[in-house]
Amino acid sequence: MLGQFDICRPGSVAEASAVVAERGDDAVFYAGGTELLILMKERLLEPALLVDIKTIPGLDAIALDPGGRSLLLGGLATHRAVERSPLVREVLPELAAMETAVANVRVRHAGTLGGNLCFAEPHSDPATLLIALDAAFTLASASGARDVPAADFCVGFLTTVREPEELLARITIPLPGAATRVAYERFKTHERPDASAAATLTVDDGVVTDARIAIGCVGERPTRVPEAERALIGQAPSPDAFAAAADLVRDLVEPTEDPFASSDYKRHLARTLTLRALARAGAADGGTNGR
């Protein structure tokens, strides 16, 4: 059962920052819900005010940047929408095929990329495919706005940089070139992945020149595993260097311990799922490049 609280529909994003501002721990920001609606229910939080931000021109959209290198989408695009665009399926598909198993239909047709990437629940699937993408964050408030990359965004268990008065505006995210495959790999037993890993791979001449490897839901936060990705610099994409790369996840990721899976089963699911991903980027037919 929900406890009492008055809801406020600003016109602007400025507006519904001043209003956070002034009511401090008060208020909170409503977007879809998906998230936020469970903890009021159990009582884990009890805002006396909702500052619903939907009806907020813009934050919804879903587009390319004036030079058409990055694709935007809009903090309350909910899931749904960015699975469904004809935008994101042409130049970024593997993003929206990620999109199209997140949680269920219900959650995917109310809850946002915005809201789900504040809650910082470490087992969901958009910070970790964001993370390996290079993507950006424009957190914006009643003082202007600035951008963090998406591995910086989120810190620790359910907490991320954005302070309580900053909306997260805008998703930025650079289109891979022709030469980049991305890839997104998870393992799942209930509703959210146990463990994920994502991957861009840039191959030019026969030789690896550039990768980005992520793994997610396995500790408390997305991260990248940057010693993995010199690993393949100047490599040719083979069964073995990818084995290589993948070996040094296992042993560099920083996994949780929890009732339902051991640090080593953790650890094994992400090397798996690394290369899996890998082998996919680096496949021709594989991975995806967008246009």
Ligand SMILES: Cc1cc2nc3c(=O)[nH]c(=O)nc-3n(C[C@H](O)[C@H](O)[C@H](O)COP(=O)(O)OP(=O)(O)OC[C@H]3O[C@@H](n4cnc5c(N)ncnc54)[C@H](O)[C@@H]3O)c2cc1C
Given for the second form:
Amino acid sequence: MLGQFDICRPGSVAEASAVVAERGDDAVFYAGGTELLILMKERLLEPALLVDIKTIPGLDAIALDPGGRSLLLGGLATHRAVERSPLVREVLPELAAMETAVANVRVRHAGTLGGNLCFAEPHSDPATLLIALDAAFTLASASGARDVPAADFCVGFLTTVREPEELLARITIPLPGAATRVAYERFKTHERPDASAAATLTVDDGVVTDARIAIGCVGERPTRVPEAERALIGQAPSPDAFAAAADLVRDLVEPTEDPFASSDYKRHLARTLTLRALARAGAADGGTNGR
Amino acid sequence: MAVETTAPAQAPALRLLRMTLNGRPVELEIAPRELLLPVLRDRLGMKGAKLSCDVQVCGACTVLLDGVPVSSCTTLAYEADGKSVETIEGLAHDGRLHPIQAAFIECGAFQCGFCTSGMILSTKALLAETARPTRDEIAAYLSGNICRCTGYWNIITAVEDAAGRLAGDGEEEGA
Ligand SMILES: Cc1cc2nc3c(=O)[nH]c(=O)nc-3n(C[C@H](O)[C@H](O)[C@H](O)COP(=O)(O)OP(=O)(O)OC[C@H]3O[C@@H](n4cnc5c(N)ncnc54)[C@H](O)[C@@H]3O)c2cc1C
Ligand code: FES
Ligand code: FES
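To test you: the structure above is the form predicted on its own. What is the structure of the form predicted together with the named molecule?
Now the complete complex, all chains and molecules, led by this one.
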């Protein structure tokens, strides 16, 4: 049984943000509730007011920006909507494929991207892939909006740079160019992934000119591994180059020990998943780019 | 906002919940904190949805909200306002089982039956979306519905069989 609380339904982002600013810790944004309601059942969180942001118009939109260079996902877009969006499947199929693996179909129907990212549970699939895609998150409040790079958003276990009254309104993903391929790999033994790796690889004339590698779920927050990225630049996209980068990932990630997986095991997973992601992003017929 | 409270501190005002339950309009007053599963089971007598994990993992509590499967254990009843809710009790008509129910029986797709309401409702949502899913697609869609008895093989077969029945393969079957 849940504790007592009330629910309100603001009509705009400004109104929702003002309510949270005014009520302080008493009020929280409420989207799909897939994380929130579980915390509230356990009485780990006892807000007096849920600010239902699901009915604010337009926040669940999925579209291209007017120039067609970026994919825009509303913060209230559900996992299921992203997974099934014909647009996402066309312009960024790896994102749709990643969403297919999140949780189960009921959680995907209710759970939103904004809720996933703002909760900052370490085992988030979208957080990892969005970092590799160099996405930006728009945080909106009654007093304006600011953009935060995906890589700077989560700063620790369940902790982000978001202020309580800021609502994650939009995710902007620059679409990879024709020479760039994207791959996301995850492995799980329980409900959520134990480790995941996302890679983007730009290959020009047989040489890697740009690479991004993000590792998720093994530590307190998803992170890029710049040393491993740098090791790839200027190399041919070969198994040897990928193995060297994956070794660096294994050595440099900062795993948190948990009851299900030791640090060593998580390092091993991070290496293996990096290798798989790079192999797929590096293969001519593997990974996925834009159209 | 909440009414001026006299009795229990901070008990917020009750709200009117209007929904369609298995095709019938239903109206009742709910507190914001009421979850859909206990409302269905204890207040509306729909005992088909079961409580098991209570954290959106097992699917025993699955019901359809506007045709979409939700975990009623972790969904506020508030969310059903203005929507249609479908439970296992709504599937049979005039004493005739729904084709998915008939398929589950004929294929031996349950033993204790605790998971079955959820399995059947998830199947209904799947088949509304994909009329002829492959065995892999069925397994993926139902991966959030846990069965401790059957080993899943017969369940997947039952879903294939149900897809055939709904597409009219068996002609006079199920009369
Ligand atoms: C059984 C289960 C399995 C799961 N498996 C996976 C998995 O495999 N991979 C994975 O990545 N995730 C997984 N998840 C997590 C799931 O993705 C998230 O629960 C979901 O997306 C959260 O979104 P929500 O809308 O339900 O958030 P809510 O529960 O409504 O909110 C979560 C938090 O974010 C805040 N919030 C919500 N929306 C916003 C916003 N737009 N702006 C600012 N703050 C906001 C809320 O105040 C709250 O603090 C799983 C969850 C469950 C229950
Ligand atoms: S009881 Fe609701 S999903 Fe298990
Ligand atoms: S039949 Fe017993 S849990 Fe599925």
